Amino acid sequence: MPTPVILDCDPGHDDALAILLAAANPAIDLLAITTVGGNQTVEKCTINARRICSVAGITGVPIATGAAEPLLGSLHIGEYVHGVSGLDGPAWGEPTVQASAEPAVDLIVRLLRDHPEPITLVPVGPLTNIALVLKTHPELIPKIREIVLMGGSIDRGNDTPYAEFNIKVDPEAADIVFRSAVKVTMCGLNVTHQALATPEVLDRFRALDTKLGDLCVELLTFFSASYLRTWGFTSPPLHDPVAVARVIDPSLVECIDAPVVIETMGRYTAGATCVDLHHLSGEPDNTLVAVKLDTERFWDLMIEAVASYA
């Protein structure tokens, strides 16, 4: 039977490959899309949604816009990576699927409440929707299968020197996720860095044929010229697809259980996701923190996700 999903965006150029691995697997029952201020502000993001499930024909499955702003504080966007639409790069026509009236918030809680079987959250934006759930609604928590992330690190951060960029848009968020008793787990940048995204895999992309299969390419080839300038990747990491994976098939993803602490007030590592690799802290195990990807089957499962909506 296929896991009952809800994927929580910021799309996003590795967001939107993450919606089309999330729609195409039959691993998978996509329940809805929601969406949440990050890589550009909530309005751009749902846009984004509803573009590229335009593209790719994806229907039947709500799109919601969640929250614009984190917990405390302003919105920090990622227009540095993503550009001034979030999806820069393709011509964009106007979107044919249309978004949801119902706030994110309400259809994850509708959704938890109302369905047979509990779901797994997949959040691969900012964890301020996941938060509020939590928050608002903590007798929903036996509904939450599970909550497959990215975001986070073991080593260092891609916004600040020690914080990814989803946890350090809403540190607060990401604690009261990682502090509740739902199960988590954690693909940080230490694995989604393994997913790169070189010019052999455009070259798979491209021998699709393929309007879509070309689209990838082009919204990689922007992301590639980002992650050039910003860090000095010669190829991009596609860091969101591999939360998705690892639902998909836990096996590509390979983990281990280990304390995660949010750092919420550091002057200089606020957003941190300090991984107790050692249990040196004494404290319990939380997570499931991502270590490794069966990189060669990660392509496989996203080229052959890509390919089923020619």
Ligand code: BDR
The other form holds:
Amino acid sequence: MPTPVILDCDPGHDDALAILLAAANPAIDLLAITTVGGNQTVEKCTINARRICSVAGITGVPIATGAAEPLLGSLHIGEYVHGVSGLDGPAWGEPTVQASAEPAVDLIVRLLRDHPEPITLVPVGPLTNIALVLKTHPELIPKIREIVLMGGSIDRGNDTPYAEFNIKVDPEAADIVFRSAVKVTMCGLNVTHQALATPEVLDRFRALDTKLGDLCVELLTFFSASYLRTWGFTSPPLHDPVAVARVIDPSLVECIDAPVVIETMGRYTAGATCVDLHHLSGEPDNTLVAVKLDTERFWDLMIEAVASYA
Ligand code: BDR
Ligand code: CA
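What's the form predicted together with ligand BDR like, now that we've got the form predicted alone?
Let's see the whole complex now, leading with the same chain.
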């Protein structure tokens, strides 16, 4: 039986490929795509989700717009990585797939309440929508099978020296999610940096010789320039699909149990994920922390997904 999943995202180049993977792989029953302000404003992220679904022909999955701002303060966007549109690179036409009128949090709540089985939430942007669901509807926590998220890091950050972007945008929301009773798997930078879109990977997308294969090359070429300019990476890491891959086949992403708490107050470190690898704090293990990616099988899965749109 495929796993029922809600993908909560802020497309975003790597989010776009996460959508393609989640919608294509038969191990996932994609119930909804919800958006959140992060890489760009939430309005732009919703347009981008509609764009990618339109180009790929993903028509049966509702797209709902979520939180425009973090729980506290104002939104800090990732334009320096994803461009003015949030999905710069390709020349986009007018999207044909429409967004739902139902707000994202309402849609998630309704699906959790009505779906016969517990649902896996896969947040790959800031955690604002998910925290709002947990806070406003604690009675639905047993209906969440698990949360498998992209965010945080065992090592250093990317948006600030110690904070990864998704957690940094809304540390209070992340704090709510990591302190919740739900099983949380954290796919942080330490593991997503093992998913590098090398020139060989780009060649594999190119060799598909399909509209979607070429689109992935265009997206990854823009993303590559951002990563070279900002962090000196010669190949960009494809963060968000790693969380989707963990849901599809847990053996692709090796995890360890550890206590994780979120730094919300630090003057220089707000948004850092404090991962107690050596159990020094006495805090209970609350997170499955991803440590190792089967890179080869990950790329096979990703290429296979994109090929299926031909
Ligand atoms: C995360 O931030 C965004 O730029 C990406 O979409 C990814 O979810 C990586 O830090
Ligand atoms: Ca993202």
